[in-house]
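Quick heads-up: it's one chain on its own, the form predicted alone, in structure tokens.
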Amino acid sequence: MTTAAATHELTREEIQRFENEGYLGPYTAFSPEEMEAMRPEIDRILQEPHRTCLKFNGKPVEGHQGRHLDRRLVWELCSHPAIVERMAGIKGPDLVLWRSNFFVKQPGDKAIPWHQDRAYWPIKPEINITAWMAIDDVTVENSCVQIIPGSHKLPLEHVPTDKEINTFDKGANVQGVDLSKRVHMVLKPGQFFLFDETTLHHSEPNRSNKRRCGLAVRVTVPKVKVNHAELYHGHKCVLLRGEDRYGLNEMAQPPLE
């Protein structure tokens, strides 16, 4: 299932494309058959409370958040060489996994507004690369992520949204952005794409009769400070690759089971 790391190295052309467009992919970490075999356990994890008792505002965190900290399978999804080695080609050899979350959209679920992730995160400086991995088939009909190439170069204000139709309470002001350039990130189970912390993206309501589940893998570098208290009580980072020469963040070891 895991191939040599060298096969996952980015070419100069891919690195340049990421710098120009703010995203890369799709790539494959797992085959659809491998993901199908893992999906029953993933579904069980989504229904379970967090083993490390992560809490937000005194309440246990839902089962979609930070499961790389307490379930080995989720850690293995996040740390697959197909993801990590490509990230290293962009952000360097030392990488820190600071967050993961499953995005689950059931049929009829609301849109996620156009946004740049940097507007929501307690990290300084705002350096991040995300891998978004498909757990289910991800199609236009069941709300694949849409991306605007080159939008990571645009400083966009984030403003309140209409909560009747959106999941997030704020999103980017996209006046003047050419949304016709959107790219639909249609993925097979086990495929993923990479994008920048400032790449403009969103997803529409799930208009199908099928669930859309994806795993977002959030990675930064050791010189970035994570404000753990703004995430969850008990939150920690995990060294994903290389060394941590800064010691700025509370660190955990990957789960064993």
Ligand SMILES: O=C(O)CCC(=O)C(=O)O
Second form
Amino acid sequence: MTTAAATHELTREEIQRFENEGYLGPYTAFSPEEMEAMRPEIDRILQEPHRTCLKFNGKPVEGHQGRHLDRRLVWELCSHPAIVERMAGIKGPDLVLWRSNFFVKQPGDKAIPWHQDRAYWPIKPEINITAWMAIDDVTVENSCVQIIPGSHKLPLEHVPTDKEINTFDKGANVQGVDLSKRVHMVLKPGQFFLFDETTLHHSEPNRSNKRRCGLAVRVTVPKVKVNHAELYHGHKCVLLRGEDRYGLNEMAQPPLE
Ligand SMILES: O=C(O)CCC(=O)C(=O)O
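Swap state to the form predicted together with the ligand from the form predicted alone:
Shown next: the complete complex, the earlier chain at its head.
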């Protein structure tokens, strides 16, 4: 019998490739037509304040962060078996969704510098796998994510960036990295790719006249402690698959609507 899990199971060759290269994909969770049908609601969610108590420094958390905690549709995007079962093939049967955010780049928006996610995150140990899912059509012109295969084996120093041209305060020191090896993660709406917490990636300015929106789904394992207070007030994790035998983190149930 074919089950959802079996359909999305990674082959040994794919698992090996992830270990060697630090990324995999693209894969398909939703067809472009399915994503088109969901996009108006996603756009509405992006405009609304968070419905739970998420605040940071006294201000409401921006609408693009952690929406799997307060909107069922975003939870369903994050928990699609095409994502979860592949992640389980790499990180094991027990998975914790600890973060999600929409990366919206409007025409003319700045670059995101080369970086490795582990340099920014309040989790210990730094174990994470991300699925980056295209909400819009994601092309070279509208600034798809670019990654460097094999870069996950070498954590790099992160240094202050030029804020005139970059959106992040700090980025990786890429001296000595062969950036010509970059792979452009061009995606149809509903497709995603997976990458490691140390995989070097960035995106260029959006030089097109089209928006580029993607959803980053951040997943760890129960033995990892998340520092909730450093993220935002009311931050919680959600069990995505399997069991939590450690009880280290505050947990929430997925939203019902
Ligand atoms: O969306 C982008 O351009 C960058 C995404 C990113 O840095 C991430 O998902 O960690």
